Amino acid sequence: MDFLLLLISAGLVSGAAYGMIAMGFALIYKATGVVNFAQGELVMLTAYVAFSIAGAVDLGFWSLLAVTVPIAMAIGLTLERIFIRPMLGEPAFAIVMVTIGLAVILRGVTIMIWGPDPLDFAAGLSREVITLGPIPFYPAQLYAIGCLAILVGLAYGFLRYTRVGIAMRAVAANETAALLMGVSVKRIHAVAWSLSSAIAAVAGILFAANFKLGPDMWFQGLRSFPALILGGLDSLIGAAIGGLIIGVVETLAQGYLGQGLREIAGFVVIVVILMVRPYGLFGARDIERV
């Protein structure tokens, strides 16, 4: 029983990282209808930015987050203005290809600045073990789960109660109708990229604190993709829940079936789910009238 609880707790930690990254994917898709394949690279880049800030100034976790998140939002706005805004009106496939090119650029720039070697990054968190019942946790692990819960609450409040969030939902529902109602689609796209980068910063810092900071962190974007598909491409809360499910499934597969099955367990889950619900567990069903 203790082994099962350890696997579930480890799965929730990795699932929290998947969930946060998947929320960044879902936010941009909800606003633009395009999957940003550079999201994993944004997670990596913002984590390295936080590492440099922590090396220059001794900050606690929350202070580091408060400094890094605005920088991450500025990075997201800059990338949207330079690479994505000129592509407005172009086919979605062309924009996706731009995000793939952007991912390669960010990967190369990160290695050029910080080097290819992995780094140790505590992110201002203690390494002292905290025991909850029979399960030991590092503080960074509890922070990851807690921050995912906070982001889910903030996302729900933002989309439901703020003017920008309601406008984003309108753009997601029907971009042409939103334009006719006076909604600035360019502004919504910029807000989506900046907020997605902010989420990437939180995910990157906590992933680096829990595992490692290295140039291969970009791969977590692909590892989080099953969570996005499982929860629903246009559902932020669904993406978070999907991340937790995928994380737990992966660790259970590793613990009981072997290390090699961890890598494919998440993709097996989404294949099964998509055969039943092609739009994901929480995604909106597309209805076309003919």
Given for the second form:
Amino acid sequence: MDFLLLLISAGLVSGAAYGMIAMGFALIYKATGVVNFAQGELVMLTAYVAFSIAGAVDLGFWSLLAVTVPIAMAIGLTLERIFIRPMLGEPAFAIVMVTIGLAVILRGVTIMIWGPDPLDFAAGLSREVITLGPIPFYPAQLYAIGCLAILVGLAYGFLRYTRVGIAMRAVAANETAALLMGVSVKRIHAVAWSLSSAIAAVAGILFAANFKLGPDMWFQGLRSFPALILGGLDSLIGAAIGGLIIGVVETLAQGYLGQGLREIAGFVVIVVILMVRPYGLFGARDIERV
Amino acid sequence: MRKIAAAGFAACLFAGPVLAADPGVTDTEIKIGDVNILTGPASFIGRAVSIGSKIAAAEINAAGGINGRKIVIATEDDGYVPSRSFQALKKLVESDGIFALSGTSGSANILAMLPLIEENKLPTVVTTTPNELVYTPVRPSVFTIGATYQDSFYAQVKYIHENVRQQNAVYGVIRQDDEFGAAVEGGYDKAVKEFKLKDGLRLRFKRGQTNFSAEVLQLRAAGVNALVNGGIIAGAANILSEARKLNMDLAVASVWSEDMPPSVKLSQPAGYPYILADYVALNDAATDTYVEKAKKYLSADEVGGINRYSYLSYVGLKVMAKAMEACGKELTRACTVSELRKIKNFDTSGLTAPISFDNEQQLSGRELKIYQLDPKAGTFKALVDFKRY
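Next block, the form predicted together with its partner chain, ref. the form predicted alone:
Then the entire complex follows, led off by the chain already shown.
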């Protein structure tokens, strides 16, 4: 029983990381209809930014987050303005290609600035093990699960109760109609990139605190893709839940079946789910996938 | 007209040896190739290899070169991707015209390059990845320095069995699912069979995996208390971090790359005094002397990048230079290979055991030294001196 509980807790921790990264993907997809293939690189870049801030100023986790998130949002806005805004009105495929190019640029820039060596980054968190019942956690692992819950709550509140959030849903439902109703689509796109970068920062800091900081962190973007597909491309909350499911399934598969099944378990789940619900667990029916 | 023809014929006769000479050699230079990992997460290895070659070349050139010819290093990046290694070597051979090869990247990378090395009969000294597949079967122009991963892990498990976990030991291995990982498990397997050890669990993982929570839980469930950790750099550190979280009492054997400062920094927080077996000296008089010597030729930044791979590439190029020197002015690849085969007890000033290639496998430096990490200080102490396993 302990073994099962330990596996589930480990799965929730890795699933929380997947979920946060997938939420960033879902937010941009919801607002712009485009999958941002540079999301993993944003996670990596913002984690490195936090690492530099932590190196310069001794900050606790929440203070570090408070400083990093606005910078991440500014990075998201800048990238949107430079790379995505000029592509407005172009075919989705062209915009996706731009995000792929952006991903390569961000990887190169990160290595140029911070170098290729992996780094230890505690992110202002203690490394004392906390035990909840029979289950030990590092604080960073609990923070990852907690932050995912907070992000889900904030996303729900934002999309349901704020003016910008409702406008974003309107753009997602029908961009032309939203435009005719006076919604600034450009502004919504910018907000989506900015908020997505903020989520990437939280995900990046906690991922680095749990699994080290390195220039190969961008790959977590691709690892989180099954969570996004499972939850539904345009559902933030679905992406978070999808992340947790994929994390737990992967860990259970490795724990009980072993020998590399972790790698394929997530994909088996999405194949099965998509056969039953092609738009994902929480996605809207009329999604055109890229 | 006859005189002109005769003069032309004579000129051709005299020019013959020059035209027939192997590529990469001029009256003033010898061009040595170096295929290396200069980009990506493992690039600190490649940078260190380049630094070692640079020191060796600078030292040789400062002493007048090889029979008056200066050594020039031509480096190509492969990003640790085997297909790129092949392309890089093809460029070095066909475009740059190298005479010999010194840097040879990772295990899968040198294996990808071997057909081209054989085809061109390139004198090659492999120092960074002494994988058994490199010298089995023996390639006439390829010489290898270093112990195998099998030997390294056999030595460590033997040490743990005899000195650390003499009773109630349950052994386990976690390793990459590639040639390197197979070599790690090979050493583990040999020790387990020879010493009749309790084999708790064997696990494989994909290269680049970061999360080992499930694997470490499996190891704990199997009662493993002596672990062969086949992870490298962040992977190795993440395995130890998960084990620490579960409060596992472990004796840990590690890959020799875990003696490098970036790896040590990542693993230190877990606090395990892991051991490793290396065919290169660490933290002793030989390496201190080397670093002092290196400062003459390197920037402060480059001196900071020195690690075990620098010592190895330095030794590799010095051995190659010794063979080339023995060929005199008529330097050819065939002669260099023949002289490399005669190398016996080449003194490396304590950086490795003395080098001898006068054996069937053209393999040397297999002696291993066993070290243990002090996780608080981040330094290693020697447990067993250079010894053949």
